[in-house]
Every structure is written in C-alpha cells, then in structure tokens.
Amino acid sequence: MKKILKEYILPKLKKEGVLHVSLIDPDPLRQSIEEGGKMGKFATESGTDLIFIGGSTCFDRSFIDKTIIEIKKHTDLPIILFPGNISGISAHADSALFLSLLNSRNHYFISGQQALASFTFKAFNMEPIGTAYLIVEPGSGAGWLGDAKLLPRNKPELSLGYALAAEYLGFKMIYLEAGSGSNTSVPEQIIGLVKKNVSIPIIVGGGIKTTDDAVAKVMAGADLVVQGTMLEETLLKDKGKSLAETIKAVKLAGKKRLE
C-alpha cells in the first residue's frame, strides 16, 4: 500500500508550504478519456503537485478506471480519488481521499456511504485519507447533492466548529469546499481562522479561477489549493501559460510563508 499522506504529501508541504493540486472529473459528458489524459499531462507540465480525480456527478466506475490509465501515461504524478460516491473508487489510483461530509443533513454522507466503501478499499488494498468534507455558501452541486447545510460565509467560526470536530475526531485533513464552478469561492476570513486552530492540513477548492485567488487563498492558510475549472477552461482555450503563471504564484506564495 501507498502512503501518499505521509510520504509524498506531508514532506513535501514541510518544505514548500503548500500544495497545488488539478482536478479532473471523469464525467463522459464533459469530456473523453483521451482529453482527460490530455489535462493530467498539461497540469503536470504545469507544474501541479497532485492530480485529484472526481466530482460529484462520477457515477461510471469503468470511465473513470479508464481515465486513471490514460493519465498514467502522461504523468507520475500521485493520482488522488476525490469520490463523489461509491461508484467512483478505482484500484488504479494511488490513494483516496475518505471523505465525510460533516455538515450533511443526511448521515448516509457522513458515516452510511463510508461505511459501505471500507469494504472496497479494503479489497483494494489502497490508502483512506480520512478528510472531513466541510461545503460552504454557495455549495453548487457538491451541496445540493450531499444535502449540505452550507456553512455561512460570515459566520467563519461555524466553520471552525466544524474543523476543531474533524480533528478531534482524528481525520487527517479538513476541505473547505465552495463547490466546483461556483462563482465565489472559501473566503479567507474562514481560511485564516481555520488555519490558527487546527494542526492538520487544509484543503481548499471550488470557484478559485484566478491567479490571485489562489495566491490569497495560500496567504489565508490554505495547504493544498485546488483548481479544476481553471485546467479546464486553460487547456480549452490554448492559454497553458495561465495555469502555469498561477502555479508558479502559488509556490511562490507558500515559500513566502514559510519565511
């Protein structure tokens, strides 16, 4: 078994200060397989430290197996399950994030869907991440469908509730998540207060489109920074040097915090 946490991901944040992360939703009617490999090889030449794989609308299991593999042959990247649901763990990827969606109104989101996975990993003989899924305002499809009671945007020590729990429940790193695509993203003020009280890492995703964005959202706190929407519509476009550009920022930015 792998052991991304502690080999890869841990050490490598000790001495960088944070962690830029591509998402790639393996959805066939958002893209082909081919194309998927494709944004697994631009976001490596990118500069990405780690390709998440998922989203919430993954339900085809073979898809997403056969998209692992086409990325595997651009990258060595660690590959990383970001599963929306049962359906999306693969045996192809090198670890999985196991997540809780702790402000879920439904428990089958919480424990239920976890506790029927345990099984699968188990068999795969694969790494569980234990993370605590925490969606704040807007929430987009990731809140509708896990039924979240979205954490307010100014109310940011509800959301500090929420992560002291994640850790004294003992996972191993905490998401804010504001939902891919959305049109805002995790505020800092909720980053930042997080960040001064909890020791695990702090991952953050959804709606961070922009250079700058994911500059503060590091200077907030933010550990590993993630960025789906951005591959997406970079490569689409033909402008590689903008993912790039933002990548190297990023770095530049947990270096600066490290000082």
Contents of the next structure:
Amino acid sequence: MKKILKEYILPKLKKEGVLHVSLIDPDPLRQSIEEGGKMGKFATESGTDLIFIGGSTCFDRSFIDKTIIEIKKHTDLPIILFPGNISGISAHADSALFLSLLNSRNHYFISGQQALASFTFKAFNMEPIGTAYLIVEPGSGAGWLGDAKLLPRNKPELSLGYALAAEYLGFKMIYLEAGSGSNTSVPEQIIGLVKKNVSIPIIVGGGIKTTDDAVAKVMAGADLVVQGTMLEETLLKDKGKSLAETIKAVKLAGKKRLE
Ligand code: 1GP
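Since the one above is the form predicted on its own, can you give the form predicted together with SN-glycerol-1-phosphate (1GP) too?
Following is the full complex, with the preceding chain placed first.
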C-alpha cells in the first residue's frame, strides 16, 4: 500500500509550508478523458504538488478509471481520490481521502457510505486518509448533495467545534470546503481559528479564484490549498498562465510562513 500522507504530504509540508492541489472532476459532462489528461499536464507544468480526483456528481467509475490512466501519462505527481460517493473509488489512484462529512444532517454521509466504501478500500489495498469534511456556507453542490447543515461564515467558533471534534476523533486531516465554483471562499477568520487550535493539516478549497485569495488562505493557516475551477478556466482562457502565477505565489507564502 502506498503511504502518500506519511511519505509525501507531511514531509513536503514540513519542508515547504504548504501544498498546492489541483482538482480534476472526472465528469463526462465537464470534459473528455483526453481533456482530463491535458488538465493534469497543465497542472503539473504549472507547479502544483498534488492532484485530487473527484466531484459531487461523478458516478461513472469506468470514466474515472480512464481519466486517471490518461492523467498518469502526463504526470508523476501523486493522484489522490476526493470521492463524492462510493462509485468515485478507483484502483488506479495512489491514495484517497476517506471523507466523513461531519456536519451532515444525514448519517449516510458521516459513516454509512464509509462502511460500504471500506470493502472497496480493502479490496484495492488503498490508503484511506481519514479526513473530516466540513462544509461552510455557501456550500454549493457539495453542501446540497451531502445534506450539510452549513457552517455559518460569521460564527468561526462553530467550525472550530467540528475541527476539534475531528482531531479528537482521530482524523488525519480536516477539509474546510466552501463548495466548488462558489462565489466566495472559506473566510480567513475560520481558517485562522482552526489553525490556532488544531494540529492536523488543514485543507481549504472551494471558490478560490484569484492569486490574492489563495495567498490569503495560506497566510491564515491553510496547509493544502485546492483549486479546481481556476484550473479549468485558465486552461481554456490563458493556457494555464494565471494558475502558474497563483501556484508560485502560494508556494512563496508557504515559505514565508515557515520563517
Ligand atoms: C471543491 O474545493 C474544491 O471541492 C475546489 O473548488 O472548483 O471552486 O476551485 P473550486
């Protein structure tokens, strides 16, 4: 079994202060398998550290498998699943976030789906990175599909309660999510408060569309910054130029945080 958390993420974090993550959503309605491969190529050339594969609406495992195989032709970076549901688990990935949507109203998204997915993880001998998934307003599709009781943006202490619970329950990472394509991202106040009080790595994603916003997340305490929409959009518009600039700024901010 590959151990991406222990052997790649944690040492890189210690050395560089932050990891930039590119999210590719293997959804046939969004892009073809070849385009997915192109996104992986662009993300790698732009300097990203890690590729997440997943989304709330991708249900076709064979399409996910093929997309990962295509991406692997263009990158040596670890590919980690970010599954929106149990059909999002592919044996071709290197590792996977084993997500529990702690602030869901529906136990299926907290532990039910996980119990079913565990058989596949066992069969695939795949690393399950236990990750508490916390959805903050506005939440977008992930919030709706996961039946989340969205964490209020103006009450950071409520997010902190869930983050502390995640650490006490033994999760390896926390994912603060504002929802893919949201018009706003997770507030720095929430990230900062969580960072001050928990010691496990914090992933932040959803609605991070500009370099300044990405840098603000790092300076507030994000350990992994996830961008999906920006990768999709800049690939089409400016051939990924602004993604490369953002990644450069994120990495610089990570170094600054280490000083
Ligand atoms: C969604 O956090 C990710 O789960 C990425 O969101 O597409 O808005 O970058 P964006």
